[in-house]
Structures are given as structure tokens and as C-alpha cells.
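First, one chain by itself: the form predicted alone, in C-alpha cells.
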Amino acid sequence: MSDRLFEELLEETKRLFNEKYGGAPQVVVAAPGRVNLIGEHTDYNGGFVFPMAIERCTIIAASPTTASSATIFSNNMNATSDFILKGDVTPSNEVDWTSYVQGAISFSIKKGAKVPGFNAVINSNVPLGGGLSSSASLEVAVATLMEELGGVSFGKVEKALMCQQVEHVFAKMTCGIMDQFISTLAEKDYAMLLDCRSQKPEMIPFVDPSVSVLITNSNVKHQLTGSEYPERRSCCEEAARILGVSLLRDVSLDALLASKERLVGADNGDLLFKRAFHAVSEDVRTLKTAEALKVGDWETVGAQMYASHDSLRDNYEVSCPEIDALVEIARGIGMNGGVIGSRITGGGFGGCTVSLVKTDKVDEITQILKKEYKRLVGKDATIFSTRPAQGARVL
């Protein structure tokens, strides 16, 4: 976010400990929320991904004190929930901010933090539900709070792994590891190509001051535990099973065209193949997409990103009404008008667009956006630009 977005979040959050426990925080953490630019639901299929992280981020105020557990304010949800400090603690049924929470405490003392009782104060400004990573960038604040009052530091990579199986085992998400890794492991001014199978990062630099990242949220929720998500997933590992791989990843779209008809053949096959289509075609444009990055090709930059949203539309189908409009909007202003691609981010099911802009056309674009949305489909959007930012930091 922008240095006044930021402090003013800061210092609402030390206001705000104050107010609830007396004196000011002894630590205080904070961790990115994300864009992911291109390379969309190919993270669990063991391919490419090319997210950075924004500047929006959940920063945690706290200090020890000589309790048995821990009590902790969440602004976003105005409420305060107590937490055990143990390693073996069994998942709730019910999944809510609380999960996230307990998640990250209870693996960092598996894992050797040594956490004395304390208070804490949680305030974020990632949008909820938005595609943007608000889940992971709670955990991986909560996990650098731990490592700060514990007394440990587990490593970037081996923090976001962690960061990972809370998602997987207290908030019943079996998410791939993008998320995590780019909230733990960013760099300002750049973007992360991620290779998910071998989980090795290449930062790539971000620095054309001329263009921007508009990013767009339609304000339609998505819940992604319900079976949406699972079921593409596991659409994705039949035809990894049929195609005889472990991982789509293994795939080249010329085999996969090759193998058309033992895909059709199978039960429900004519899904398994758009679901495998997208998975292996979207790795291809996510790797032209940081090779055109390096040299400043805009153009093919945003040919990419709009043939991602239009795949993640018609054969992961993930998009909605309400996204589509944005998209298209966006693809109307077009190039002369400042707009180099625009395509759905996150899991899909609502959320928000990423936006490839010109810097100079940012507030004008703004206002097409919110008055062709708001005739378009009757609902209000939030919009607001960003700079790749820093990954999770104490502060």
C-alpha cells in the first residue's frame, strides 16, 4: 500500500492494543496479501505461477505476558478468541478466523517455538474473500509472530510450508503453495515466478514506474470449501491418471492434444479434458508471460492475460457474471486507452480482476471501471493500484 495506507494501519493497530490490554505492543509483525498475475489453478498440478505480493497486508500488535494462552483481538471480525498454546491441539469442525489462528500457533510449536502466553491485536486491510490471499497472509503473520516470540526462525521456505498445512488441516483447504510462499518470500519491486513442483522462486524485477497493477474487486464473496474446488482438482488428477503422469505439470499441450480421445473416451471425459486444457495451456501463457516481463512487451503481456481469463471462463469455469463484466469492460478501454490486459485472479467463484494499466491512465480507468460496472450489473466496485511489496517482515 502506499506509505500513508500503511502507517495509518499501523497506527490503528497499536491503538487499538492499547485500548484492549493497556501500553504499547512489545512485537509487531506484519505479512502481504497477493495478486497472482497470471498462472491460475496450476499450483497443485505442479506447475508455473507468477503472483506478487501487494500492498495490503495483516499486521499483528502483541506482547508476552505470563498467561497459559493467548488472547487475541481481530478488528476485521470485532471479536476476541482465546488460544492454546500447544503443539497437538485437534482442528475444530467449524472453520472461522479462529482456525487460521490456531493453525499457525499450535505447527510453530511442533516445530520448536517456544510462545509464553500473550495478548495480540490483528487488523488487515486485504479484502476478505476477494481472491487476494487475506487466509494466508493471517498465517503467515501469525507464524512470524510466533517465530519473533519464540525465539525460533524456521526459514522462509519451511515458514510458508507450514503456513501451507495450516491451510490443509485446520481450515480443510487443500490449497497448492502459492499463497503462502509469495506472503513469506516477496521482494519489493518484483514479481515471483514460482515452478510449484520444485518450489524454487525466480524473482523477477517490476520496475517500469509506467505501468501499474489496478486491481478490482467485484465485491461477489467466493467460499472455495465447498465442492467447486475439490472437484476441479480431482478433474485434473484423473487426467493426469489417464495420461499415465503423476502431475499435468508432465504434460505439453501437444501431447494432451495427441491424447484428446483417450481423455473423451473416459467417464466424463469431455470435462476431464477442458479441466486438463486449461491446467497445461495456462502454464504455457504464464511462462511467456514472464519472458515477455524481462524485456517490457507489454503487448504480449496482456494477450496472455486475457487468454487466461477467457480459459479460466470457458474451460476451468471459475468466472462469473460480474468478473466477466469487469473483464470485458477492461478489454473495451483496451491498449489505447491505457488498459495492457486485465483476466479474473484468485480461485474464481467471484473475487477480483488484475490489471495491467498505464500508470499515467490509473484514475481515469478507475472511473470507467466503477461507472460501466455500476450500469452494467447494479453493484458497487473497489478499486485500488499497487507496487509489487515486501514479504513478511517484523516491524
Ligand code: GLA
Given for the second form:
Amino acid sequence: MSDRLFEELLEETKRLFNEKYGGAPQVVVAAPGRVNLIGEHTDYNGGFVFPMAIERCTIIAASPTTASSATIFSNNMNATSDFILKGDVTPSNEVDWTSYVQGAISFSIKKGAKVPGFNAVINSNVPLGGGLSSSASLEVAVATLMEELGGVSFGKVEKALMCQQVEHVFAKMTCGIMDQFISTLAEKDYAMLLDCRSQKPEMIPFVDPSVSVLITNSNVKHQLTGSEYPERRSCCEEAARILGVSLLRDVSLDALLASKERLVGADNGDLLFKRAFHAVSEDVRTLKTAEALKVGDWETVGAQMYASHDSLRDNYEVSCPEIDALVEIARGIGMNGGVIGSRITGGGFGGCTVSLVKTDKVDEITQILKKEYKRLVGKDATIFSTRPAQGARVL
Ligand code: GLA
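Condition change, the form predicted alone to the form predicted together with this ligand:
Following is the full complex, with the preceding chain placed first.
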């Protein structure tokens, strides 16, 4: 199924390239979106995340030209734009798809890529604004293309960090490192336990064919460039400052509970405590989940996923009623009905849930989720299953 989707996307991209510019592209690259199994809003606290790449990606087909700029058609936006091939480009105040592309081009050139003029087509089947890192897949795909056209290799970690800077500077979104790391470093059949402080990934096999990853899009678009994400981030930073550490990662759950009075006594103290409690307890859940997944202890994995969701809903307050409804439907189906666990995934405020389900029950569960979501929320959910996919690559 997924191979077919990928082949279709690839063929369409090549056909569009031929239509727009004539001939076949000389270079084709792909970079995946991601789903985070657990470890939400922990990356910018130096904590642990546990994402995997999904079988949905951004493909770019390109050929060098003798022009002094780049011309790129985005099939998703149905728009063509010209891009400046310089390292020092002032980011535009308005953020749209061109911001990510121009950012990745400029940062790559600054990093030494000798990029010639080129024509390209961008085509993605990562749902936009669905919390599956469509933007990281775009940045990483462009950076991978720049390596190829510009005759350099940045190294995977360097490339991920560079793309994070693109997001900060050009998209004005102060994200952590999770999305760019997984889009760059992912390996087929592995989830990645990433220690965001040391930036050292541990690849953990996720191959049990009896368990599938089901992604359910609430079709509530999330928008993270607003004030909510930076507000959560600064709460955590403020809590860390009061507790005398540079990152919340450095506080154990016991130490946090022992220092509760100190936090609660500060301005906005109850809120700071709730936010910090989420970040610190989420690290514990993430490590437990990774250990449980290694030994196939699905009950523990599921319990951690639900606990993560509850904390994101109540302590971190980044869920929304539609997403809560999807998680409750899944929880209601339960282990006997084939659902191991379910939670919101990504930055929040809409987007998708991730559920681990028994493979032989995927169709049944999909039907129930769709029907009940429609009944309770009045919206259509879009659902697909995926296996852990490969990171950015040249095709
Ligand atoms: C967004 C950010 C990530 C991470 C998640 C929440 O996806 O880009 O860096 O903070 O939200 O876990």
C-alpha cells in the first residue's frame, strides 16, 4: 500500500517536472514526515522523544540550469516561485511555503553548498498542518537537494540542526530538534529514542508485524507559529530558572515534587508547576515506553501513551476537544478490541492522534474511529497506517 503511494507520488512529481520544464529531472530527493510515539514537548527541555518516520514524504525533482536563481513549482500550493541563491537573505515577515524553501537554500549556501541555478518541482503527501512535520520534511528535502546540487555533505546531525535554524529564523517557529532529527536520521523498521540534550539517538527496532501504527487526522488544522507554542516553551524555561537548572530535563520527578512549593509560590506558580510536571513526567513515560517496546510489553506501552495524552490535555493544555474525542473512542475500543494505546501526537492544538493497534484489527478499528468521530464531532477523520520509514535520501 505505502510503496504504491510512494511510487505514485514519485511518478506524479516526475511527470510534473516534465510538463513544467521539459525532460527528466537529474536529481530526485525525498524526506519523510514523522509521528511521535511519545515524548511530547520535551525536546526543547533537553528531554527524551520517541518518534519514527512515516511512509509519507516530500519529494523534490530538480535539474541544474544556467540561470542565476532557482525556479520551483510547489504542487501542493499550486504555485511557482523564484528563489535567491545567496546565503544572506532577509527572511520575509510573512511565513508561507517559500520561507522554508528559501531558508533551507540560504542556510545551505552559508554552509558551503555551491548551488547552481536550478528548476524543481516539490510534491508532498504529508498532510499539511496535521502535526506530522510536513514543514521539517520540506526543509530537510530542500537541504538534501542542496547537498546534491551543491556538491557537499553536511552530515546528518548538522543537517538536522541547520534545518531547525531554518524553522527558527525563516518560519519564526522556535521548535526543538525532534522533527528535523527524525526526518534526517530515521531508519526503516526503527523508532528513534533521542536524548535531546546529548543529541544522541538510540535506534530501537519496531518490527513486530502484529502491531501497526495508526494515524488519525482530526482534520482540525494546527497552527504552531501562534503564541501558544512559545508560551509553553517560556513557562518551562521559567520553571527551570526557578528550580536552578538550565533545562527541565535535569530535574527528576521526585525533585520536582519536593520543590513544588518553590514553583507554586512564584508568579503564575500553579501554571508553571503544571507545565513542568508534564515535561518531567513525560520523560519518565518516554523511557518506560522505549524499554517496554524493546521487550514487546504492549500493555505498558499503551498505559504510557494514554497517560501522556491525559497529561498533554490537563497539564500542558495543548489538546482540543476533537482530538480528545478520538483518543476516548480508541480507549473505549480497548485492548480486547485491538487498541494498545492512543494519544495526541506533535505540537498539538489539532492535527493527529497516534494509536498502536493490532494489525489484524486495523480495518475494524478504522471503521469505528471514523463512524464515532463523525457521530460525536460531526467531522470526517482521515486514517492511515504506517510502518517506520527511512530518513531523507537521494533516489
Ligand atoms: C513541534 C515541534 C517539535 C516538538 C513538538 C512537540 O512538532 O516542532 O520540536 O517540540 O512540537 O513535542
